[in-house]
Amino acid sequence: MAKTLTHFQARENAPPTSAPRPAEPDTDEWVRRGEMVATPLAVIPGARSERWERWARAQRHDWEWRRLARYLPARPSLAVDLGCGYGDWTARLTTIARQLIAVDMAPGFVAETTRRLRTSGHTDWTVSCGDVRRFVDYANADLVVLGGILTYLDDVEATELLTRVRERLSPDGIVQQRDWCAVNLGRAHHHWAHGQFRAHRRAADYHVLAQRAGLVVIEERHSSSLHAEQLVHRTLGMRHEGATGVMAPLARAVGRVATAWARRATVAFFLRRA
């Protein structure tokens, strides 16, 4: 069952974990990562196992792709990828979106995403190098993707970005978001690591931020539960959505129990206008 904001009404007036607004971020770390070979390690600061990150990233992408088929029209007019990284998700979007806009602050990522799109066969796309917090060169988007951006923004900046996104969504538009959250035994906190500001929020805090921006979370999954669901989908579910849906709750429960000790996890969200 997808979680909605009503599950967090007791917290709707409570602010997310706050911290002093950081100074203008140092972009050197992302510029450096943009010059790395296009692997998951380039977009996940601190990651050590390329093999694990590649597998986990593939599971998240496949799960999100299945959800897009549920929430979006078969052929969305405009998809916008904010913080596109090296373009693996952006390239996948070319198979469904009539028009595609992508942006990232790292020139190396922009160059790699551009290369991928040039070889995709898609013709109506734009890739820009710029600050995603202030990027507003789009309107009436059916899909806006936020790939881990809010983890590196404080609460004020995150709310401002979500508000800009909401103002540029089509009436039935969807926001696809994923962030690195505090879960289970972990504590929500803000800190600096690898030269970057990071906000490890509780998943519930993102519901509050969304509400402030005029959005509502319509689905949320921790990485452990979506990974378990993907394994069921590919095996017992035989890639059939109906069969997977019947068995998915048990798979998600097993996944949560297996990672009850975890302190951090990727959490995937889908949002829409409130």
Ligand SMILES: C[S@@+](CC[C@H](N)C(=O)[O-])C[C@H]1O[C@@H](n2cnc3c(N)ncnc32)[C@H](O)[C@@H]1O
The other form holds:
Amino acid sequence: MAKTLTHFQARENAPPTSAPRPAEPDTDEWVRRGEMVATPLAVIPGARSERWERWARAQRHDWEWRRLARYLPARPSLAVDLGCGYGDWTARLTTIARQLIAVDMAPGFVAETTRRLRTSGHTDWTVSCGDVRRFVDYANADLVVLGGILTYLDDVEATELLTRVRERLSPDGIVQQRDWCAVNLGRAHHHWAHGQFRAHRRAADYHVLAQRAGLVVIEERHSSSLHAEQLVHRTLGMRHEGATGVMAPLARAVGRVATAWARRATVAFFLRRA
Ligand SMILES: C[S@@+](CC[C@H](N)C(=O)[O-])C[C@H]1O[C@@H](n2cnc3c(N)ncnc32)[C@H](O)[C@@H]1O
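Next up, the form predicted in complex with this ligand. The previous block was the form predicted on its own.
And the full complex, kicking off with our chain again.
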């Protein structure tokens, strides 16, 4: 049953609220999805249009890639992808990271990510099947990716995971996070659907979870303004960062106004140690 999480805004230092969970983790749906054809539809429950998801994912990945270039050393030593899905982002990271570690609970996704990394030419990588809530086999990471993972964890689990991530970040390390959030007049809530727990938090709730884990959000971007910036970057900005930077604020504002009706959207975050 839906339950609001608005207490986050009201009582920043209140203990996190736990949501009801079964004794066993809800792995079945992800295991089933891991057997699907490796496309965005496999990792986005509820998505219907593969064409749209491919386009939106390409835009978002391009934008996140540009941001990583700003935050990370050119050749990060270790990148860790927690909940890697079919390895779309992990495969991209092979072009910059010296060492890569990826984890997912679905054997099918692990097999596909392994296949992609094998064909990448990269040699220093590990992909394992496991639960990110217990995964601790890394240290001193320059980058930890949490792509659509925290949505599927309750507040206590999310805080614990972020705390473990913080402990395993290098001093200048970055956390790249993306989650499906309640936006505009949309209400934060959590619910069960297709046998899965899902928390649709507001972006501000993630700031609080991060703070509890000793992290701080250094950038947050709503998908509509991200798409608008990408559009400018690829057209008027001619893929030039300086030109894009001048025009981007207007594009972002137009993007936000155009989607003021939306109640849910993807939000991308970058975090570092507080
Ligand atoms: C929304 S998908 C995102 C996949 C990938 N990060 C991406 O952006 O394409 C979430 C992924 O996390 C995995 N996952 C969810 N909960 C997990 C957990 N507790 N431990 C390990 N993997 C988990 C799922 O199997 C799925 O591949």
